[in-house]
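Given as structure tokens, the chain that follows is alone and in the form predicted alone.
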Amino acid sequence: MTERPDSPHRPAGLSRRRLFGLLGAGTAGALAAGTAGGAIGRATAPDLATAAGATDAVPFVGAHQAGIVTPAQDRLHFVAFDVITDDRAELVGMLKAWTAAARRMTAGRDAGPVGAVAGSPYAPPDDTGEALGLAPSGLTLTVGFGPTLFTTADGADRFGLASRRPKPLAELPSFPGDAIEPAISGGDLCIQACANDPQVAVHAVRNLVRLGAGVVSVRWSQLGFGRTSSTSTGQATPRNLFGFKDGTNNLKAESDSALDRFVWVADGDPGGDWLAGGSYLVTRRIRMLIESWDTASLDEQERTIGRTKGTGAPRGQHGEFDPVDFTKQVDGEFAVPETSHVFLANPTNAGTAILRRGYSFVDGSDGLGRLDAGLFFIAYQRDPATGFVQVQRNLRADAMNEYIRHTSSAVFACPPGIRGADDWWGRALFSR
């Protein structure tokens, strides 16, 4: 992964990390295609066939940040930070350093220009080295700014940003049944690292944490596996830890008009002077009470979700993508119950749509002999008040609430993409 002059034994411009990925792609692809059907949320053969390549690099520069409509990768490392300096120049310097490192790591190179092994043996390397020899693996790094970066909880404007905080960037309200833990909620900044190799994602976050020493500290973090939504029409619908297909009707990257309406902040929106082309990110750690779920009958599970467990079809229909018919009755009852998740979360009922790209998690046990497992929910939207908040309020009577608990909550404003060689995360926000 160390950047060196091009070797005569490989094509010019091909990083060492990318080379190793290409050499191993045939074997890895064959193994994945042969075993994917037995693992929850893992990539399926159609995914591998339609994707550009699970080991390829995702472009870092663009109108929007990568990692939002990018076809969802298989692994996640999400981290929220507290800013521990009051020096605006230090914060800006760190954001510039983060951007430079992200450019390099998403391209399959070391975090720093010297690298993990090519520097002085008497100085710390500028890359930690655990991704040496690994391909880019579709790594994306997405940054967001929390409400408390603009104004602290006690009203302080540490960085002169209070007047630039857009109105939609507000702490989420509480919802019935919430069991939110403050220690794993909120944050001044966040980094979402997604990749098809967990070590690549963890390596990226580790190096950004290293570069932020003295400026930020980790507030909380979450590892995730097995994407729980499809963000591209080329991806098969995955299953969540309840065993059901998840995200069938999710917004897709190919739906430009819907993304413009529901996901991307526009010029005339609040904060549009610096946030246009960006989006608002909502995260929720949702504990699934899987032991209770596993004792429910198949009929109860399907009535709770509103879909059949095998095909993913709406109850009363045959195929996964058949339209939901809320009027159809079976044996005198609505096929899709009015308390089902599908009925209450359907965009036609909430009048809105959000782009989901969540992940499953298993974080050991809860100390009472039960798995601490569930869904790390991630959603992007143009305005949280008309996006996630509206949908969540519509779910007050959701039968699924019996089997889940929301334990973490956060909201961030994700700026637009990096436009050129001199651009950096947050430049428009901090430029005046």
Ligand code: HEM
Given for the second form:
Amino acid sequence: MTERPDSPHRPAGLSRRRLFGLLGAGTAGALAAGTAGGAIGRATAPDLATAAGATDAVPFVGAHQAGIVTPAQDRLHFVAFDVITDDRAELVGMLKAWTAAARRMTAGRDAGPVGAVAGSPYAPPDDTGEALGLAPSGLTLTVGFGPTLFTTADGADRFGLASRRPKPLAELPSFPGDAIEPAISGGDLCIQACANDPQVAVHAVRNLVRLGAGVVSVRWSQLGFGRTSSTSTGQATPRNLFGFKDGTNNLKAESDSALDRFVWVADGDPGGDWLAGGSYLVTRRIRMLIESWDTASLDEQERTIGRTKGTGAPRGQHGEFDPVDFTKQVDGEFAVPETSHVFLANPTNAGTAILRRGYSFVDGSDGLGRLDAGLFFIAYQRDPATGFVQVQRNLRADAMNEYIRHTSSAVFACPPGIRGADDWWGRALFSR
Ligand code: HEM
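Since we've got the form predicted alone here, give me the form predicted together with the named molecule too.
Next comes the full complex, and the chain you just saw is listed first.
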């Protein structure tokens, strides 16, 4: 069996077999607990907010916000906002109103206490009504704060929060091949609404937008269908628009130690005084050039991903959850090519792990007869620099780059979960 020269993506002098061996004793050992097939540990309620069924409610209160390790629901409505007021009290008032409405809507109730149809006929209802009769549908609402909420691009500290911005909450760097459109990127605040019924997610976002009138305006939003990840070992792995199983080797809700290491901000981390128990959220709208992909042979597609299309097993192996064996050869060649997505993204070579929670999208067509389709990539991590940025840098030689374009980018700090009846989104951040 031959060993190829060292890849540029791993330290010089280390063969892939040796690197795997080294990490197997350390990093990969810890990572194994967070990867499918190796997932162990317990699901701790209420930290792990689970819906018993697709139509049930997910608990809103817990140590972490729901919508991160919650088993990924089927639909997404993501929205990013610009804050348009300069008045900190107005912003705080809106966050309190949002929290109250989110508490109600995630329980399957109307956004306001009176509801869509029981109020005065002479005033606008405090709920818009399109979710009347619909089940809670596993709705989760997850809030995040962008870097520009703390300090504007020109350095202004508009809400007295500049000193509380944790260093990791910085604008993402640009990457080779980026085609980022500023109008659909960034944002001072975001809400990630996930549900198993699209109307329930859209209703929630619409009502939060309505409650934010005069304080925030919608900067951009994205609808998603068909989760492209599983975030729990209990979920079947879905397929993305390339037709491949996606989420096989994701961090999973059941792997507490890997989540503590790679997803949750800890007490001693920057910003830990208000962000401990929270996480950083990176979003990337990734257009998939599916017409070119569809002309690639099955073999080319599988070499690009590094896994087989049918079972999702690593190339040259049999089971979907078989740990990826980078030394495996088929016909004298490494089965998982060094330019494959899985080779470069796997923790063994990327040196880190992230929790992926993305959704497919099709936003019509582009006027040139091509579908404007892709993956709205969502990742949660303890620090973007050692999470998404590190993996994305390692993907610069990814064969998949020929078939994708990143068109939008954003980063947010998501505070910890709501603790009790009086808590509200951002309380610890705005408390001094
Ligand atoms: C349209 C863009 C993308 C597509 C279609 C895609 C698809 C896939 C597929 C099919 C897998 C293998 C199954 C699995 O383990 O989940 C995978 C794995 C993975 N992807 Fe992506 N991906 C995309 C973008 C990204 C980006 C931008 C990142 C991070 C910067 C990323 C990080 C990962 C990681 C960490 C894994 C797990 C690798 C492993 O541990 O074996 N992916 N992706």
